[in-house]
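Given as structure tokens, the chain that follows is alone and in the form predicted alone.
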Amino acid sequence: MKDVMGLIYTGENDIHLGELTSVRAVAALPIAGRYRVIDFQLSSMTRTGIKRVGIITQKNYQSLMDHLGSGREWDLHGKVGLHILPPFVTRDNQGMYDGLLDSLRSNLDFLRLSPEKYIVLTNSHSIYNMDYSEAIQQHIETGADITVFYAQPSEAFDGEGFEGEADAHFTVDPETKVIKAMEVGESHPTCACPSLKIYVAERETLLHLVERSSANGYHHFGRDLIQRNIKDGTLKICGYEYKGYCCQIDSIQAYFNFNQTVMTEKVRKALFPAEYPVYTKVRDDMPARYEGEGKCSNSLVGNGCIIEGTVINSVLFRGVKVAKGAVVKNSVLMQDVQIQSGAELDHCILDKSSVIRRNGRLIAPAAYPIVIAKNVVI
């Protein structure tokens, strides 16, 4: 789509994450053996023909821009392409924004210099892979000021918390039309819907919305914008149906649940099928090798891997060594880890190139899994 640029608000739920964001935003967090977060929402905008796309980011975003390069992956390397937006780091601030309607008044200046008419805002710790192109027909159609993308509550939304902005579930009437907000905290009926945390809008209508927003001191997107005018009528906020299968990253516990389910077939197809593939960074390397006794079952192994011990339930990103004797069960193990021989680990998740030495034993219970920071030796 010529006429639609896309935003992603990398800004979101670090703390709920532990050591796994220390050192890198929620959208640089590796899943799935190979990829990282952000993969999903630049390869649902590729897919939709999103030429143009400004990943606003805060604090902690170097391992972002390693990943993200010159975009080349996702076809975002031309002269519209990718555009890094850094935080305006004050005394104050030290590079963190208050919240999404803090971050798009801080960068003003790049969405008045985008072309395009319309706009997608996105979030980064949602993983999905959808095209927006039915949405955006959708807005256009209603005549919606803004489109806000929700979930039916059911199992489809794999999501738990929903913490930090106050649109985290809405009811919708029969023509799309969204008819409340509950704040965070706020009892809702189970029949309400969560959000996705991604919306439409023309760009001229969301510059108006800031600019007015923050003339008046306010700093969230969704309690003091979307909310504000549910109540008082101001704005047409529709809602658009997002049937697919959709996880927020948003906890250690849904960040080892989802890296759990991606394992299970049912979740494989909705997230990768064949015609649209997730595209992420290029990492050449050999294949995984089995080597003596080396076994695995019911895993996710990247290339690089040697495997001389036992894997049972786990994901293994690329470059992992499991030694002879070692077992591996229900874990994740990111890149580079090493698991000398002997010892025992069962729902753990090990970040970058940590260490567990010979006979080393965690073992956690699946609701509190056991988590390593990178570069640790134990």
Contents of the next structure:
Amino acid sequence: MKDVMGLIYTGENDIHLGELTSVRAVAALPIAGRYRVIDFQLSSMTRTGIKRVGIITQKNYQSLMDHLGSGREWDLHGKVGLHILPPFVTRDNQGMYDGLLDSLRSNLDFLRLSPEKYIVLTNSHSIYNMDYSEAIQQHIETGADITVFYAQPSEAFDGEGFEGEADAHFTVDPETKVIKAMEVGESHPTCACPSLKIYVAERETLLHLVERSSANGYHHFGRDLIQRNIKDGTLKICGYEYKGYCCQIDSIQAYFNFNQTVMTEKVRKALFPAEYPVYTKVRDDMPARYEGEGKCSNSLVGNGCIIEGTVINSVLFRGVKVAKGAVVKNSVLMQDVQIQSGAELDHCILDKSSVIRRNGRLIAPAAYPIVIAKNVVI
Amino acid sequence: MRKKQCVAMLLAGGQGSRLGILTKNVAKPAVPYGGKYRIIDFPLSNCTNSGIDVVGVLTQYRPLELNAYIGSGSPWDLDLSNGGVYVLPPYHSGKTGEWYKGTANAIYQNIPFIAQWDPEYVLVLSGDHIYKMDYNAMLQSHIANGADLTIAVREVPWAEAPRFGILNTDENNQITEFEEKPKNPKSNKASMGVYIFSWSKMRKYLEQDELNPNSENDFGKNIIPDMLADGQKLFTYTFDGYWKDVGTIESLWEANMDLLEMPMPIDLYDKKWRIYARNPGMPPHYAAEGSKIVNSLITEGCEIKGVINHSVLFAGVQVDTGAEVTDAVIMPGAVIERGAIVRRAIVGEHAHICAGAVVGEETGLIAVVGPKAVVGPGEKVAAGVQIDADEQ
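Let me have the form predicted together with the partner chain next, following on from the form predicted alone.
Up next: the whole complex, starting with the chain shown before.
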């Protein structure tokens, strides 16, 4: 879609992801056997035909920068392309953003100088593969000032619709799409529909709202910019119902659960349709290799893996080695992890390049997966 | 364009007719190999890894897929401001215009392309072989010998020597004689079809050869014998790594099966000499519950529910429950339905093997299902048979 730019905010609160985000932003978290979380938002931008994408980075953004490079893999290396917006220190900026609204204020120049009429603003911890065009179309038709994505509430974690703990909920008029009520941070919300924290607006409108809000000393995007304007009715804020699959990665448990559900046919079909690939940095590994006694059941396996042991219900990223006699169950093994012979794993998340030595055993309950940090040898 | 020390010219125009229906619609260098590669990835990656960053790819036969595959050259880091990969089809120039008549004529027609880089040396490659080779080491040997032409050779078993172009040399590796398929070989040094010429000499001999109406305009038949006859300095450079010609159905199948050997005769895990390929952007492969994969290579995008034994599966292959694939090469996007059996076979890109069909036999020649061909439910394809897609 022409005349639309994208903006991805990567400064989310990641406290519940613990060890997994101690060395990186959530956006750069390896997921689903070969991707980083941000690949899904970026590939959705590309799918929509968006050519200009800004990425607001906050902490630990080195691994994110390394992953993104020139944006070539997402076809964002052109003249318009990818813009990485790291924090910077000036008289008005302390370098550390106080939330999304503050980060937008910091990057007002980027918003001001981009020529596109519309902007899609998304978080970087949601996994989806969507075309934003329909929402942009609805935004134009309703004449809304801001359109907010929401989902229908779902009871169970079943690989359809929205999965996650939303911190904002809406009540939406089904006819006019106007949001009638919004709650933020309620533990027992009376509004039913979870917010996906994806927004569409005219760039000029967003620019104006950010300037006005920060002039008033506001800093919470949802509470101050959206909720306040719903309450006093100064802006027309509409909801766009996203019916596809969307999973929020905001805790170790959510990360672990997602890596399990991604193996179901439903989720694989929803996230990886043949005509809209999810792009990621290419590693040039050779295909995965099964040797000797290697066995694999209900698992996702990336290129470059060598499987000589047994792998069940697990996700193996690129370049993982599972030696003879090792048994890996219900686990997530990130890039270049080595499981030596006779080792046994159940409900583990092993970060990049960690090693489980010969006959090592790590057995955790499903409700509390063990996380092994990057490069750790056990 | 700034001067380059060495420019590579890759001869990719051959039809590869011995590959039968696999090259009916694509040039041989675009034929898939090794689960995620195409043959041309090997010479292109070798160039990048050897520090040679100008590669002219001479195309002629069915170039569409090859051109699309090469694209801007970015997978091989060959999309450069000064250099990169250039696809060079034959062209019409006013009064004259013709197809490439032979290997030497193909280079002759591209003298202006080479000349614009003002190189000292020209590396000539073909797109028919699977090998990892440091062309820079060969170039250094060419320079050290003060050679006019260096020919890469490998020492083949003496019994096989009569099948190759054999180079007889003195103790300094200087070539004294070139014999095409000699009955009684005096040497076992077989030409690999990889040449480094000093550009000024190459240009002279190409121009001279073009004036000879009786010449076949071929390096092996004309240029090399002419240079030898004139007493030019020709040397061999011995390469002793894995090298496989994949010019026939059987050899293509064998070269794929070689990757299942332990240890692999060609190390594709080598991080210092990666073989680059265009990436289709597919998710990790999925091995379902009840699937069984033994001693095989499985590429991203595959969905395996059946049994895979000693086979190479390319990106996006689907094998349904109860299907059995043994000693087979299954190219990108092929579908093997429930209960089908594939043995000793090559299944082409996007081919479809319907439920209960049987392709190939346990022994005998390799069966081939062509790209996009369909083998109907319960049908049998005997050993050595090639199934073509219906004309569209």
